[in-house]
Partner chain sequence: MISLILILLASLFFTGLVIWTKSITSGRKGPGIFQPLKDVLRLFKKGAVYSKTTGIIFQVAPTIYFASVMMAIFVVPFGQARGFISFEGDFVFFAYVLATGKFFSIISALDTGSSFEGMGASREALFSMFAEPAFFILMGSFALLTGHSSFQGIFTAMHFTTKFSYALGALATFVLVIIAMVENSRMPFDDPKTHLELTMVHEVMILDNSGFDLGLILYTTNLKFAMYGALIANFFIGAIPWYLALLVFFGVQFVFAITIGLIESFTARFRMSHNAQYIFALSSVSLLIFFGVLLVLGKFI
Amino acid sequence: MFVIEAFILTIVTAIMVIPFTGVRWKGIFTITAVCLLAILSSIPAVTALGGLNTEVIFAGSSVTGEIPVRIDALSGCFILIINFTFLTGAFYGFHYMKQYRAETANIGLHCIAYLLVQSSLLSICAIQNSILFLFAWEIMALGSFLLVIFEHQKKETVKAGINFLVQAHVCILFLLTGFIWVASRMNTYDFKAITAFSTSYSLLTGIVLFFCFFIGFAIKAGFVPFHTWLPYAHPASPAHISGVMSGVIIKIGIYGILRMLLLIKSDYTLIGYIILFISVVTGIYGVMLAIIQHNLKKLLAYHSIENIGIIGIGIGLGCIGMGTGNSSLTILGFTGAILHTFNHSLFKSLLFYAAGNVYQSTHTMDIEKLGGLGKLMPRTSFLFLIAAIAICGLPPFNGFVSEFLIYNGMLSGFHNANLSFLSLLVFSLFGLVLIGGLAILCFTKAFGTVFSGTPRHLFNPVPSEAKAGTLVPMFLIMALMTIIGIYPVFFVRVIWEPVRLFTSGYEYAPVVNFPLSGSLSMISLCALGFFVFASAIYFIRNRITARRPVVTGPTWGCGYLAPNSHMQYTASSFIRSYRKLAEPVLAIHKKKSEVKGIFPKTGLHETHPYDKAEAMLIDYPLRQLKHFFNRFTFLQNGNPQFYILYGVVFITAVIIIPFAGTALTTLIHFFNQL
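In the form predicted in complex with the partner chain, what does the structure of this chain look like on its own?
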């Protein structure tokens, strides 16, 4: 109770104070407030993860009814994830925003929006009253919109922001429909009504209700085909916002899906099948598009879609486990999903912060212009490399652990599975492996082009390493990633409590032990062994080579001794063979002019990747809609007289229609009497 009041007091005070302070203090106040909010909300979160749920019921008003605030282990888990990323985001952002210090008012708004988004995200995890939930959701949507359009003088940024705003409200529309449907039948806004609703009506009702919510949350999370806002919003916003957005704001969609799975009692097997299928498609499609991007941040944004797919695969598996009563499948699926949610929030925010450092020193995100930054920005490049390895799911880092859990979930699903489930499992196994392979292609491309080789473009001033202030939170994230990679048992134990929510309450006996604990400790042994072994070999190598002569020279150029940076392999050429294969599935616009003749003019080869799903699902319907509404443009002719006329017609219609209605009924009565 005290915690909640202190929480509200903090956010209100911060919002009141920030507009009236100097620009430097705005940042400091924001960081303080973020820390306070994080501490306050983490208290009930940690106790919930310890097994002690918090439940406070506020009286509310006659409109909302009682407002229950319940923090169980699932909420607690997400609260901690949100807090960590928001903390690192705040510290990183404080230094990142230094170059914008002239825009005082803009920064003030940005700080307030940042706090609002954090507090609304935390509230979403705790509030269990539909109306208040939607309020918090709306604040979160509007706040993120303000965060995205920080550089609102750029046309693309505003365009991306509006795209985000519209899609965020489509998402709210679906949630609203679901909540109103439940509230209209059950006469209460408490989330408990959702459970009662799903059990008191037919199985189909539960499934339809779930998918109503699922679509809403999937738009937020970025499942294909609801992902189209994501690749625009991420590149448009400042680096720390991209990191926070990709790290946690889209994860609130995952929270919603998990929460609804707990609340709605329905045919989990069918739901699981559908989620699993959508997720595999999401994962493959996301990474396939990520590879062909030339904008580093857009590439990372598509990777978020891919990772949402991986998380979804975990959820889908867990769901099927719930439906079929396979407890180890349930546990491994949900543990994998939740751990990957956490992992992705870590390495994706790290990648975005690293991209932000690159942007600050070069002012471009076009990877074809970058190159050789590894020598100029060694720390940023190291951090990017670690995050890239982790996001590809490679050992010894954290991404491997969650993917390993999901793989083992699939393998445990093999037992006693029927033919349809087996086929789906092999399909998703195939999908997950392909996602991993494509991710490696994508990140070797990104790292190789941006950080290794020679510079492809002359920057003035020469790019230099980012300030220590931005690097400290990044190293913090990296440390946590390494710890998860080396000692996953602890984190799995923390996640155990939320996962148990999914396994309890079923006919089979509740499981006490984690099914894979032996493997997990072996994983940590392997990860540690890998580190030690590689270091030992490297040490021996250095000892041996120290005594040998070492010469430096130009890169081998097949006999050609004057190679220049334009001759090195580019990102486009690196993925050319992939592009050729994937071309039928993707929409890539190409422009090409060959080098011809004895005195050739400049040759040209441009590729513009575009999203086929977006072209089909967003652009085409929009075009048709525009076409249809164009027929009514004569109404909007700019003459005030006409507008007054419309007003008069409207008022007349309002008055006459009821009259006409009564007249009509009288007439019908009259005819009936005849």
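All values reported here derive from a predicted model rather than from experimental measurement. Basically, rigid core = biggest C-alpha set you can superpose within 1.5 Å across the two forms. Residue numbers count along the first chain shown, from 1. Compared with the form predicted alone:
- Once both forms are fitted on their core, a CA shift of 2 Å or more is seen for residue 530 between the two forms.
- Once the rigid core is overlaid between the two forms, residue 16 does not reach a Cα shift of 2 Å, moving by less than that.
- Core-aligned CA deviation for residue 645 between the two forms: 2 Å or greater.
Other form of same protein, the form predicted alone, not the form predicted in complex with the partner chain:
FYI, this one's just the chain on its own, none of its partners or other molecules.
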């Protein structure tokens, strides 16, 4: 009770103080409040991960009924993920936002929105009353909208923010439908009623209820085809907000799906099949679109969709394990999904922070204009490279661990699998392999184009390394990523309690005793040994060559005497072969002009990618709706006499219709008596 009261007091105090302080103090108060909220909420979260749940029930009101606050292991795991990401985001954002000091009022609102989003996310993980849950969800949606439109003077930013807000409320509509359905039958808003409802009716009812919630949470998480808001909101936001959005705001959708799997008792096998199929499509489609992007932050946004697909694959495997009684599949699927949720929040926030450093140094996210930043921004370049290796699932970093668990979950499912499940497993395995290969292609392009080569554009001033204040939280994230990769068994033990929630009723062995845990550690240690060996060779080489004179000269140009920056690979040319293969699936518009002469001074070849799912599911219906309403434009003819006539018709209808209804009712009653 004390923790909850202190939590509320911290939020209220910060909101009241921040508007009346100077710009610097706004940031200091925000960081202090974020730290206090993290400490207060982490106490019951750590306790829950140790096996001791927290439950506090408030009296509520006649409208809400009792308000239960329950923190179990699943809630505790997500609370810790949220807190770590918000802490690193706050410290990074404190220094990132120094360039916006002149916008005092805007920064104050930004700080308040940041705290509201953090507190609402934490509340969503703890509150188990439908009305209060939706209230916290609405605060999160509005707070996130304010964070996205920080640079509201830009038309694209406002457009992205409105797109986000509209789709956020479509998400709420599905959640509201599910909660109303349960409350109307069970006469309570407690989440326990969801379990009672699903067990009181048929399996079909439980499946329909689950997918009503699933669609709502999938919109927030960014599953295909509910992902169209995400590639606009992430690039429009400041870098620390992009990191937080990708790190935890979309993950609250994953939390919602996992929570509903625990609450709704239904046909888990069928649910797992559907989730697994949607997740494979999400992962492949996300990475395919990421490769052809020219905006660095938009590229990273599509990789968020890809990794949501990977998390969904783990959830789908776990559901099938629950439905078939395969405890190994359940454990490996949910362990991989939950661990990858944490891993993705780490390396994706690090990638967005590195992109933020690039933006503040060059004021552009256009990959085609960047190049050669590795020499000018060596630390940012190094951090981006480490995060890129991790997101590609390569050892010895954290992305490898969770993907390795999911791979082994698939392999364990091959034993005694029927034909339909075997076909889906082969499809999923091929999909996950394809996702990994395309991710390597994408980040080879991104890192090589942005940080390697020579500059493609002359920036004024010359780009320089980011300040220490922004680099410190980035190195902290990198350190944690490395620790997870080198010693994964400890973190598997940490998330063991949340995984046990999905294995209740099974005979299971602790995952830490699986032979898999030894394989994980051995692979990570071997990879670490390779890195140490390579670093030692590099160090010895530098020591040997340190005293020798260094002579520099032009790179051999294959006999071509007029080299320039345009001769190197661009982001488009690097993936040209892939683009040719993917064109039937993706929407790619080209713009080019003819190049003449040996030393052409002008020439143009641009590719503009577009999301085909957005074109079919959003653009086309909107065009049809607009076309339908345009048929009634004749009513708006500018003639005052017609407008007076419309008013007379409306008033007449308002008067006549009730009387007509009463007369019809009387007539029906009369004939019934006859």
